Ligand code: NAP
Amino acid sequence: MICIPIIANNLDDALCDMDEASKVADIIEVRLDYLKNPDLKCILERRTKPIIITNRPVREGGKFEGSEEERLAVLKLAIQLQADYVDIEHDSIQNIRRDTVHRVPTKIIVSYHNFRETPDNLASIYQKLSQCGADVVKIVSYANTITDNVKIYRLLRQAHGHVISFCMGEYGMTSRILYKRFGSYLTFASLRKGKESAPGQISIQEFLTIYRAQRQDKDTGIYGLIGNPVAHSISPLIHNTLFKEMNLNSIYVPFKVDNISDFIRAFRELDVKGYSVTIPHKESVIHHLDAIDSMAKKIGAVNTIVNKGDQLIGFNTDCKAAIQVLEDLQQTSGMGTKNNHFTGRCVTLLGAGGASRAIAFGLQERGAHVTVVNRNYERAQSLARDVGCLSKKFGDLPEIKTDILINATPAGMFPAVNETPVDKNRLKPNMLVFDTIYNPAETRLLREAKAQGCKIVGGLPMFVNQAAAQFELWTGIKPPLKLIEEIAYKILVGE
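For the sequence shown above, give one chain's structure in the form predicted alone.
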């Protein structure tokens, strides 16, 4: 079930939000601690969906500041008025005697919240709470790392009966989204952005449109994006739409990963079927996989992982995708022949990360004269040695002869959209400028290059090509490029 919390501070707004939430939620939580003068009878009479009544004290992350006696009196009244559920904190449930709920249909939720961390002793916390005689046990913690979600997964695998459990915070989105796959009784989604009752809560619209949460079950295949940051990515909507179109019982979620070693080790337990890999893990992830495709090994970077019989195998779809974009640009610009797009062309490649490695190897193989430029010159030198090309310091840019300029750095990526890796005065009308960033669709670099008379292309075509190749590696199904283009364009351009 998906529960929408109501956090309005007055009765009229609360009733209005309840009506709106009832159209999409399976169950509604009314947070009385947010309301100034709650009319409990009116709220319960107005319901059209099951309701959880919660009156959370400050010590448990709520807003109720009155006495404990006053707070509990409201919860007891909710039981007498036959609310569907009443949420009672683990350190207060002993004050709600079983005879309070005798012969009434109200179900009791006993809840534990930890706003600092996800402790290691979740199992013992569950054991203690499960002895309270409540109908539902709720254990919610704060995720300080992506692997905290696995602790929740383990708890739900071991628990019996109805258990609500997930992590709060940005790192905890995984357990919120995968609630059915994990086995949680329900999850929470905000009515809309700005209506969150806890950190990390996503909107009901996002839940239903991007993640198709109601279609999940315990057999749903998990795929996801490994990176940091990941909030800007449009990959979840792309791949989840493809899963829907291909009628596959699968879901794609973002994983904000700090420590790639810890992540790969912990998430093997979830049997994730495949990953996309982005900044900054394309190179470092190689050391934690079971096998590497020959092209990915040569490049030294992985952007796709496939789980084949519990073996994690790394691939690289960036190289082919980027080269195809540049070939198309040169052909439409009349700057290259059909079979000889890059021979003798001078390419300046900004960046020395995973995407840069893929592009550098691809271009060098096709006869281009590649020069790698990076603010960390040692990384530029290292990549140049591996590829067999030149490297230069960032300050040398004005002296470099360039036919094709490629940005493979994060400069200009959302949300830092006002950044650019190159001063506009270094851009010449005869240049081809390719920015691998796809969000925003047109970066500051591309706008300034276009104004200088350059031929330009953004990262969207590369993203589409590599995403299609990833999907085929995971599923064996070749997805329609046009569909990916349409979805991506609609998101990025807003049309």
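Alternative state: the form predicted in complex with the named molecule, after the form predicted alone:
What follows is just the one chain, with no partners and no other molecules.
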């Protein structure tokens, strides 16, 4: 079930929000502690969906500032008026008379909130709460790291009866989204952005459109994106739409990861079927996998992980994706060779990170003369040594004559859209210019290159190719490129 909390501060707004929330939520929580002079009778009469009445004190992260007697009197009244659920804090439950609780149809939720951390003793907290005679136990903690979600997963696997449990905060999104897969009785989603009742709550719209909340169950296959940052990635929408179109019971979620070693170790327990890997973990993740595909090993960077019988295997789909884009560009610009090789072509590659490594190896293997140019020259030299190509300092760029110029740096990427890695005067007509950045779809570098008469291509086709290759590695199904392109284009260009 998805519960939408109502956090309006006056009755009219609360009733209005309740009506709106009832159209999409399974259950509504009315936070009386936000309301000035709440009219409980009116609220309960207005409901069209089951309702949870909560009157959270400041000590548990709420806004109710009156006396404990006043606060509990409101909760007792909610029970008398037969609210569907009443949430009572674990340290107050003994103060609500047991006979009041047991003689009415209202279900009692006994709750524990920890806004500082996800403690190690969740099991003993659960034991204590489950002895209170409540119908539902609620344990909500704060995630300081992504692995805190695994503590919630363990708790829910061991618990009996109805238990609501997840982590708050940015790192806690995993347990909020995967609530059914983890076994939580319900999860919370905000009515819209700005209406969150706790940190890390995502909107109902995101829940329904990106994560297809209703489709999830205990058998749902988990996939996800390892990176930092991951909040603005378009990959969840793309892969979740593909799972929907292919009718697969799978979900793709973002994992904001600081420590890759801890993450891979802890998340093995969740049996995640596959990962995408992005900045800054593409190189470091290699040391924590069970096997690496030969191309990924050669490149020294992994952007895809497949779980085959509990063995995590690393692949690199960036290389093939970028080469395909350059081959297409050669073809459309009339520079294509018979076998579409790059033999004899001079390529200047800006950047020496994970993407550059993949592209440099792919092009060198296909006969191109690659020159790596990077801000940190030692890094350029190191990549050039590994690949067996040339390297130059960024300052030497005016002297470079090239057939193909590739930007594999974030210079020009959203939000720094006015940046460009190359002065426009260095761009010559007939050069092929490939910018791997896909947000924005057309960077300043590409606009200036087009004005100089260059043939251009942005990062979107590479993104589409590598996402399709990942999906095929995970599922064995070739997804329609057109669909991926349409979704990505819609998000990035808004059309």
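Numbering follows the first chain given and starts at 1. The structure displayed is predicted, hence computed values, not measured ones. Between two forms, the rigid core is defined as the largest C-alpha subset superposing within 1.5 Å.
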{"item": "Hinge pick from 412, 21, 316, 363, given that two rigid parts rotate relative to each other between these two forms", "value": "316"}
{"item": "Hinge rotation, rigid parts compared between these two forms (°, from C-alpha fits)", "value": "12"}
